[in-house]
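For reference, the chain that follows is the form predicted on its own, supplied as structure tokens.
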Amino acid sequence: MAERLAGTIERINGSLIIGKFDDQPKMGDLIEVGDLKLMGEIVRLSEGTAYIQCYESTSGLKPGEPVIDIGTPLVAELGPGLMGQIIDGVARSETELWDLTGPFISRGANIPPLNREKVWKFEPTAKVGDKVSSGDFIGSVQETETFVHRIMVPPNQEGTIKSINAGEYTVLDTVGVLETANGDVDLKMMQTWPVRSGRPIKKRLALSQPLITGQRVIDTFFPCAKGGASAVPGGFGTGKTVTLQQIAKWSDADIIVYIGCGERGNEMADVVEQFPEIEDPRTGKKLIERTIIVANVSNMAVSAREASIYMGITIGEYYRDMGYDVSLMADSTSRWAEALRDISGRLEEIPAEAGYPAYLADRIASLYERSGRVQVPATEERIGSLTLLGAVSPPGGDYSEPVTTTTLRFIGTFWALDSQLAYRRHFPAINWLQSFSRYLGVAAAWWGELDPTWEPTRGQALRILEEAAEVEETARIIGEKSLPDDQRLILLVAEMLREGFLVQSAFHDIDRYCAPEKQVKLLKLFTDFYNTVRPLIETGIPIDQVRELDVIREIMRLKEREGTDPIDAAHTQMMNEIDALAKHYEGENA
């Protein structure tokens, strides 16, 4: 049991409490503040005062109160019991907040993140006598339907199996006895860790796959890989939430963690209520079975938001070291770097470019840097990866803000939304020119083997569309009409690739998840249809004619079909019709 120093509030400024100690408290400390207990945080300490960033409304404290170090860090319990859970920035239950206080948390509601009463069936996989250390499975518990949850050996222990039993247990019981160089160490369901800090990890790996989400324009043209980071830079309305969302419905990730950090009220609230509703594709079940959604909305205090991006990686980490593939979605980091703003400005530090504080490039690269393919610190080989997903809402769309430009440098995929594209109702709003991926030759491995050709045809694709940019350009001066006709047919081909393939309804049944057999066939029927054509405009066919051709309407229309054959019969349809126009315009000059 941690040590407690007892302190009394000198001083308060909003959310930041000055305490002073009689002895010394630690960096890092959770406090109980006041009469009411709220929780909160040293965040800088001066002798015996302490700088205390309180997690709740400070209204009504006054100097004399007591505040109490409890004497350890801000911690993630992780066990069975979180899986499925709507929890907040520091992991208390939303839902046990709500059958406790009501739709408005009442201040000092401290409830621990994992149910102490709930029983769970534990089955070993160890037995005694097994030689086991940091990170080993040592049993399992079916936590949903569709998830195991394997329980494995703390952080930092290593020893033999003195005692394990099978049975039905809550989180604190006892289920095993490990024998250490130290003494007995009693084995729990549940652990702890910091969330502040990484947990432990044995060997950081190349990353090998990309993580496949059902949308086309990442998938084809920027994908992510799994234990990449990406992020999803965009102004007020061009749909940094709904993509995010539609990665976290559709990805084929193992575990999803869906980190609400200070968004707007009914944003959440439509997470909260479609989530648990949504049929998970891989499973048949519903998708919250594998998702933990940490909702920390924006009238939250600021420190809360501040933690809990920290809480969620903590949890994504634990999942990782089973093994599994996770994906993290952050939405949004610009709200949480704004909460470190404000801490910044009540301590009274010196600041950066916009007001930011001079460690803003530290904490987003610690932050990004938590994600990864790794191999865990286990006695079997046990491989699992972190992506991290960060949406970025830049003031005005404003690329050349601090957090945007400071994020660009420690990610691998670039998503920038346009607001140009969101008013035309082009959406995800991914802008072409200017996102990029880092991670492509771990995609074009993986596409390779679904078909050789994917990296040039994807290539040739980019290039008609940054080059139909270049064409409109000069279409504004002198008109469309005005250009030659091989420009004309880029316009085209750039055209159908919008509407076509980048275009994509999160609301169409079909059209929402794209699997990348169909994604592969659909952008080379395009890179088809312009190989075929443009001989026959250098042979004089008028474009106008070509644009008159039946099957450009089909092609148009396939996304929203099921499966890839409708694409084979486009392909044949489209070859047939651009054969008989070669046919009919060479009997017309004959």
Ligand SMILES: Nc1ncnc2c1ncn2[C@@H]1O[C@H](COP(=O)(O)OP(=O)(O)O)[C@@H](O)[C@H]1O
Given for the second form:
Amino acid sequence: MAERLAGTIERINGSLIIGKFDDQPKMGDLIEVGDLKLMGEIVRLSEGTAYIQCYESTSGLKPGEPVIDIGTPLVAELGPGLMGQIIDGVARSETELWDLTGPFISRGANIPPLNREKVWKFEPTAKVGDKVSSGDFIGSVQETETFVHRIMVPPNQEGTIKSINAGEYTVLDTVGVLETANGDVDLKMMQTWPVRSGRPIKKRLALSQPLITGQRVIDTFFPCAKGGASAVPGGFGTGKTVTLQQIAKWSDADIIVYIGCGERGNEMADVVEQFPEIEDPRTGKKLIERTIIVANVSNMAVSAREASIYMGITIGEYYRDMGYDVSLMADSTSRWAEALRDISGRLEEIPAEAGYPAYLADRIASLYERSGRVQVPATEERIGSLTLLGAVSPPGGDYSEPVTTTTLRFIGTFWALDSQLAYRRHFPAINWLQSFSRYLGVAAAWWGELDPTWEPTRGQALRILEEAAEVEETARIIGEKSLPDDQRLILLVAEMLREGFLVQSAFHDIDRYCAPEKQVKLLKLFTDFYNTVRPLIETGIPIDQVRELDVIREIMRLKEREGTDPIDAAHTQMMNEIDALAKHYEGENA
Ligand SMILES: Nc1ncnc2c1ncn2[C@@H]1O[C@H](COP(=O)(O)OP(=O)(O)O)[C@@H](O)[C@H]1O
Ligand SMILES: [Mg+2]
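Having seen the form predicted on its own, the form predicted in complex with the named molecule:
Then the entire complex follows, led off by the chain already shown.
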């Protein structure tokens, strides 16, 4: 048991408690605040004075009440029972608390995320006499119907297995004993890790695979990579939450960690209510069976929000260490940054841009640095990845504010949501002129296997869209009809691409997910259309005749058809119609 230092409350400033200790407590340690034993964390120390950020409402607290340093920092509990849980940012089980107290958790209530009574069937995979070190698998537990939880030697341990037993155990029971240089260590299914530091890794590896999301504008134009980091900035109602949830549902990650750093309490309540109902397209079961939700739903202080991101990342790293591809969504990192600002303000630190502390960039960097594809510290070669996807909600949708601009420096994909597009109900409202991906090389190698023409096709489609943006400028001045036909063709194909490819409804039974094979076939249809029609326009066939082709309407609807057969059929139809049009004009000119 860690030593518990006692002190008293001297002053209270909102969620900040100033406490006096006789002995020096530790920076970052968790504190029980007041008679109610509220949770808090030491955020600054000077001499015996501790500045404690309280995670819960401090109303009613009085100077003179006790503060107790419990001797450990905020840790994540890691082990069987985590999957499907909704926990809050300071590691309390909300699933259980809700049953007890309803959505507004009473202050001081505390239920740990991992159930202490629940019994799991532990099946050893290591044997007595095995030499093992941190990260090595010693056994497994069927945690949910679809998920096998691998039990690992905790970080920074090595030795020889002295005993290990199959059987029914709780997370705190001893399932085996490890003989180490410093004596025997009991092996349990639960381990803990301080959330503010990353779990150890053996080696960082180059990213090698795109994260396939089934969302065309993302996968085809601005791909993310497994182990990469992406930002989804956008004003209110532009589709941040829907985008992140689509990726949670449809991406080819094994495990999802969803962090709700909610803007409003009821939005979070929605997540908590709706998420468990979502069907998992991969398994036919519920998505929640391979999802962990971290959400501060209760009326907790902002500082709890600040901690929630680290809690989620630590959980993500733990599953990464088992060799899984983990995707973590944080909605939204702006709320997290605002919590930082709030805490900094109460500490009376000198504010930098927009009131954020000067260390904002360091904090954002250290968040995204925890993404990656890594070799896990284990004897066998094991690789896992953690992908971070963060929504950013800039006030007024202004991308020049500090959280957005700073985030840009540390991420690899930027999906710029555009309120104009959202207003026109072009969803996902990802602006194709402002967004970017630094993972194109990774994506191109993967897509190239599927179709060697992927890269040039994608490049041409994007150029058409970019050119169309310029042509539209001119069209606004002189009118579309006055443009030369080759420019009007650009506008036509761009419009076809927008409606028939970029727009993708999250709520359409078929179109909500688009398989990679379908994406590339569909895209090629648009560039083939352009490349076939363009020479005809040059020979003088009027664009207005091209616009009349029946196949155009068909092409725009293909995304909503099952599979790729209709695309092949449309391709044939397209070639025939274009051919007929060309013949008709040849005849006229002969
Ligand atoms: N991919 C999409 N497909 C269909 N509708 C969408 C899509 N993305 C966003 N929307 C629409 O926009 C609304 C707002 O999206 P939401 O994700 O809640 O915005 P934000 O989180 O940025 O405030 C949704 O309720 C939905 O109607
Ligand atoms: Mg939202």
